[in-house]
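Form predicted on its own, single chain, as C-alpha cells, below.
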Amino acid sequence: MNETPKPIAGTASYLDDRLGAGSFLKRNLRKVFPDHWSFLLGEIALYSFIILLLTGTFLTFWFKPSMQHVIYDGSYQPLVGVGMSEAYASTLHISFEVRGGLLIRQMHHWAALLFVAGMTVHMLRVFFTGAYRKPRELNWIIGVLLLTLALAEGLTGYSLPDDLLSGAGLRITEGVAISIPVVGTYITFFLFGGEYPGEDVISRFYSLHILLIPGILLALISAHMVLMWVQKHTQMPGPGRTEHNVVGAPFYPAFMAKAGAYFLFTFACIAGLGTFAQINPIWLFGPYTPADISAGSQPDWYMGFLEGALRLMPSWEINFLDHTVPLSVLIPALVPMGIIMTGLAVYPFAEQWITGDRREHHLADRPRNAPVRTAIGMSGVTFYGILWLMGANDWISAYFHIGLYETTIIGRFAIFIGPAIAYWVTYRICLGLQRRDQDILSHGVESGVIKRLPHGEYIEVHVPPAEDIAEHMRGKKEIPIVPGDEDKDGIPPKGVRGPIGKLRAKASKFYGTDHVPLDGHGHDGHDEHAAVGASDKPRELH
C-alpha cells in the first residue's frame, strides 16, 4: 500500500500531463473496499441494470410500439391470420425470426427480475445492519426511489408485448387509475388516449420505459455510487476495524478484478436462464382483447404483493359527494405500497429521533445486536410475504385443495397476525443469539479435549474463541437512549416534555435497552467451563 503500482503510476502520469488528473487517479484507484460477501449484493442489481440496458437496446431495433391492428403472417403457424396489435406482432417477430431475438428477450426479462431482486436483498442488508445511519441517510432515500422506479419500469415493460397476460395487468392498472377520486378519469384518458384500451397506451408506456424512467434510474444510480465512494463503504466489526478506517483490498487491482469476475458470473447466470428457462411465452397466451382473460394468471414476482392485496381486500365502496370511491381497488393499490415505501424512507430519521443518535456510523451492526430494528424489519418482510403469497391464492386453493374463500379469509387474518408473530419470534431469537455470543466470550468454545476431575466428573475443556471471531462479537455497541429522568425540581429534559416528548422517552427506552450486556469475562473462578486464558491452547482448570 505504500507504493503505487506501475500501471497506475504510468496512466496517472499520462493523464496528469494532459488533464491534470494524476493525483485524482492515484488516490482513487487505491481506494480500499471492505471484503465481505454481503457487500456484493448491491452489485447484482448494478450488473443486472447494465445487462438490461444492453439487451433493451437490442430489442428496440425491432419492436414496434403501436396498437395499430394488423393480421399476423409470420412464421408462428398457430397465429397466422389472427388479428393483433403491431406491438404483439413485432414481439413475435423478435422471438421467432430475429436471430438471437428470443434469447435476448428472455435475458432481458430475467435481468429485470434479478435487478429488482438484487435491489431488494441489498436494501435488506443495509437495513438490518444499520448502514442507512448518518451520514448515509440521503443515499438510503435514493435507494428507496430506485426501488420504486424499478417497479414502475417493470410495469411499463411488462405491458409492452400487448399479449393476453400483460393485458390483464394493464386492465388492473386502468382500474386503479380510474378509482382515484376526482382525477381518476382524467388520468385514465390521458394514459390510454380515450376509453380503455384506447390506442396510445403502448406508445406512451414505451416512451416511459426506454427514455424517462431509465434516464432517472441512471442518474440516481450514478448519484448513489458517487455518494458511496465519497462517504466510504461500511464494514463489519473485526480486528483492526474502527469508525475511522476501512480494512480491505484496494480498488485496483483486487476489487476491480473481483468486480469484473462477478459481472461475468452475473451475465453467465442470466444468459443461462435465458437459454434454458423459458419465461413469458407470449405466443401461448395470444393477443390481448378486453373481452378475454386467462385463468391462473400471475404478474412478475415483484408485483405479486399488490396482486395479493387486491385479492384480500373485501368489496368495499363508499359514495361521497356524488362520487363512488371503490375502496376495494384504491386501498390495495396505495396502502401496502405506501406503508412499505414510506416506512423505508422515514425509518432512518425516526430512529435518529427516537434514540437521539447523531453520530457518524461506519461500522455496520450485526442484526442480532439491534433486536427491535431487526424485529421491525422481519415484520415488514412478513407483511410483504403474506401479500405476495396471497397473490397466488387460486393456485394455493387448487393444489392444496383448500377452498378459495377459506384461503382468502385466512390471508385477511394472517396479514395482521403474521407480522406481530414475526416481531416477537425475531426479537426472542436476537436475544438468544446475543446470549450465545456472551457465553462464547465468557466461557470460550469447546476444544474437543475431555478432562476428568479429581472427584470423577468428566468435562470438556473450553478455549478462547479465535481472535477474529471474538472481535466480531465485541463489535456490539450500545444503542443510545434519550435521557428522560426528571431533575431535582421535577422537570424532565427539554426533548422529552409534553405528550410527544414522553412518547419519545418511552420509545427510546424500549428501542435501546440492552437486555444482554456484553462483558466478555467469565462469571466466576469456579466455573468449570470458563475460558482458560488468552492462549488458544487448552489448559487445565484448577
Given for the second form:
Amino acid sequence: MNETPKPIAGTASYLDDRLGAGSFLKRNLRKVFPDHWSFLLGEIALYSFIILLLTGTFLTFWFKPSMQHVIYDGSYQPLVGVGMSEAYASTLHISFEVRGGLLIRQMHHWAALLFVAGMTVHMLRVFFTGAYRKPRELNWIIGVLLLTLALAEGLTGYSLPDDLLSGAGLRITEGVAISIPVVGTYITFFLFGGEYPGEDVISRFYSLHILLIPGILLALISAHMVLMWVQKHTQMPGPGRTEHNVVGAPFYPAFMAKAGAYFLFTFACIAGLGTFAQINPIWLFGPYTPADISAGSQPDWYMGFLEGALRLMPSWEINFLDHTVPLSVLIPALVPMGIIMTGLAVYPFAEQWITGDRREHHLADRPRNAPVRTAIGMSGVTFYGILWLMGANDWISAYFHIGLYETTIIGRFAIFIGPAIAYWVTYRICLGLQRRDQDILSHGVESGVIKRLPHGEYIEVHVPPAEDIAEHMRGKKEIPIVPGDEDKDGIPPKGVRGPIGKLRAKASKFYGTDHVPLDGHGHDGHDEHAAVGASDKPRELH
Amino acid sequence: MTENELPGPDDEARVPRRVIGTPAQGTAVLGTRPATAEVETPGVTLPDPADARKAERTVTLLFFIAFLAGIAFIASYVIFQVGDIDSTGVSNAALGGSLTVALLALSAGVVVWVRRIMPKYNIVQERHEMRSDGDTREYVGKTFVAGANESGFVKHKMMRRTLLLAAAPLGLAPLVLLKDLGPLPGTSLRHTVWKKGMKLVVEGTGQPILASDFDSPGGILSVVPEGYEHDLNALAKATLILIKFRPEDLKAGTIKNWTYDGIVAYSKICTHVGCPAALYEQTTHHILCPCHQSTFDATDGAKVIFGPAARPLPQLPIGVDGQGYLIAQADFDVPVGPSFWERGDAEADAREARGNQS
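Having seen the form predicted on its own, can you show the form predicted together with the partner chain?
Let us now look at the entire complex, which starts with that chain.
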C-alpha cells in the first residue's frame, strides 16, 4: 500500500491539471488547527445552520405561505371544519400527512434554537478569551452581524405557521414597529400591507426567511470561515505555543474527520431532540385570531430578553403637540438590544483605544488574566440573563409562589443592581484565581506528602507543577497601559491630553494594572517545602 | 501564506528537516497510513498497531450499527403510515429514533477512528504577521494611485461629479419601489368597524347577546361585531370584553352613560403592544394582559394599575335595541390598541368633545 490508489491520484491530478489546486492544497492540506474544547462551540452553530438549510428546504416543499382563509378538512380531527389560514393548514399537513414531516419540522425548530445558542456561547468564548483582538476585529464584527441576523431569521421563521402562539409574537412585533416615532405607522403599514394583520405578512416574512436573510447569513458565514482560515485559529497558552506559531492537528486528515464526526453528532442530537422532545405543537394552539391568546405565552428562548424588557418597563408615554412617543415600548424594544449589540461591536475598538494595544494577538487570554474585561462581560451576561428571566416572570411567579407584580418590581431593581454585583464578584474571583496561579507557580502544588521537620513542625511537601500546567499559567500576558504620567514640565504625553485623554489614561490604568503579577512573591521566608497555611498571609494588592 | 514546519527541538536528531505534507519517500500521499512505522513525521505519534486493530473492530461495529439503523429508517418510512395523531407519533418515533441512532453510531465510529487509529498530532506551524512586507505594501499603494490616475477619474472632475450625480437617485430607487408595499395609514387607525346599532355577538358562537340574559355580576364575555366574526383585520381592533357589574361597583373612570344595566364594554386590545387583554380576575375586577402583564381596573374605566401599558382600555358606548339585544351606540372615540406617533393625547381630546356635548 505504498502507492497512492489510482482513483485518488487520478482525480487529484485531473483537478490539479485544470485548477492548479496543487499549490493551494500543498499549503493547506496540513493546515494546523489547535485543540481546545471551547473551540467546538462555534461549530455547533455552523452545523446547526447546515441542518437548518437541509430541513428548511424540505419544509418548503409543502408549506404554503399564504393567509388565504380556508376551512380545514385534513386528518387532524379536532380542527376539521375550522377556518384558518392556508399557512396554518399546510403546517398541519406537514405535521400529520407527510411522512417524516413532523420530525423535520421539529428538527428545524430545535436546530434554530441550537443555532442561536451555539452562536451565543461561541461569542462568549471569543469575548472572554480576547480572541476578538487584532487581527480578528473584522471577523468579530461579522459575528455580531450574524447574531443579529439570526434573531431576525428566527423571528420571521417563528411567525410563519400562523398559529395562535406565533400570532401573539407577530402582534407584539407590530406593536413595537408602530411605536417608532415619525415612521412607525408607515413601517407597519408597509410591512403588513395595511392594517394589522392584513394578508401579506406571512408571504413577505417567508421570502425574507427562506431567501434574503439565509442568503446573507450564508455569505457572512462563508466570510467568517475564510477569515478564520486565513488568520489561523487562536490557541490557548501552553507548552511550545507562542504568538508566532500554531500547535495542533493537521486539517487533513485529523481535523477533517473530527469536524465530520462533530457534524454528525450535532445532527444526531438535533434528530434526537426532534424525535423525543416535542416542540411547538401548533395543532394544540389553534389558528391565529387577534381576539385570543393563551396565558403563559413564551417566545423562543433568544427573544426572551426582549420580552423580559417589555415586561419590566414602567408605563411611560410622552404626548406632545398631538404626537405620541410610547417610551414603555420603545425603550425596552431598542435599548437592551442596542446596548448589547453595539457594546459587542465596539468592544474590540474601545479596548484598543484604552490599552493602546495595536499588536497582533494569537494566544488566547485566560479570562482571569483580563479581570476588567471578564467582569464587564459577566455584567453583560447578567444584564441579559435578568431580562431573559423576566421574559418568563409569569412562570417564575407561578412556580415559586411569588406575586406576579413582585417579580416585576424585583426585576426593575435587579436589572441595575445585578450587573454591578456581577461585575464586582467576577473581578474579585478573577483576582483570586490569579493569586492561585501565582501561588502554584511560586510555591508548587500540594503533593499529599506530609513531612515532619526535625523541630517537630509538620508540613506538606509542595512539588513544582506539571510543565503543561505551568506553561498554561505562564501564558499570562500583561495588558499594556497608555503612558499617562506628566513629564517634568507638567505636560502629559500625546494621546492623553484634554479631558478625554485624561479619561483614557485613567481607564487604561484601571484596565491594565496587574494586581497579581505572576513573578510577584507573597511567600518570603518560605522555600518550596513551606507549610500549608503559611502562604495565606494577606498580600497588599492595591 | 506559506506555512513552514518547525521540527520540535528533540525531533531534530531523528528526522531530516522537511515540510509537513511532503511525505518521505515511499509514503502514500493520500488516504492510507504508512505500512511501516519507521517513517516518522515530527509531531506525529503513530498509534500502537495492535491497539489500532482493536479499535478497528469497534469502529466497524459502530459503522455496521449505523448501516442497520439507516435501513431501519427507510423501512420505517415504508411501514409506518401517518394520518392521525397516534400513527404520526409512531412514525415520528420510528423515523427519528432510527435516524438518531444511525447518526450517533456514525459519529461515534469516526471519533474512535480519529482517536485510536489516526496518529496523535502535535504539529507546529509558524504564523506570519497578517500585514504584507513593506515592498509589497508600497507597490500596491503606488499601483493603486497609478491606476486611479490612469483611469482619469481624478483628473476629469466633470465626469466624476456626474457619475456621483447619476448614482444618487438610482440609490433611492429601491426605496421608492417599496412604496406600494402598503397603503398610507390615513386615519384608519382611529376607527374600528363599530357603529351605532351594530349588534354585539359572542366570539366563537356568533350569538347576539340579550342584556337580560347577561345578568350575573362578574360575568365576562369576549365579544365581536356582528358580520365581522371572521374578519381578522376588523377583530384586531374591534374585539371587546363585556363585563357585568353591580351598578354600585362602577367608579368615576367608567362612563356610566355608555354602560347598560351595569354591563360595560372595553376594547380587548391591550394599549401596550396589542395583545388581547384576555384574563379577568373576578374578585379584584382586574383585567390582565397575559403578554406583558399590564393590569387594568375594570370598575374604573379600565385605568392602568400595573405594567407597561400607559393608557386605559378604551370604553365602547353600548345600549340595547328594540328586542333587548346589546348594540353599539357609536364607534370608540379614541384609537384602540398600541400607541403610535400620530396618536397624540386622544383621551384629552375625547374628554373635551364629550364635555362640549353635555
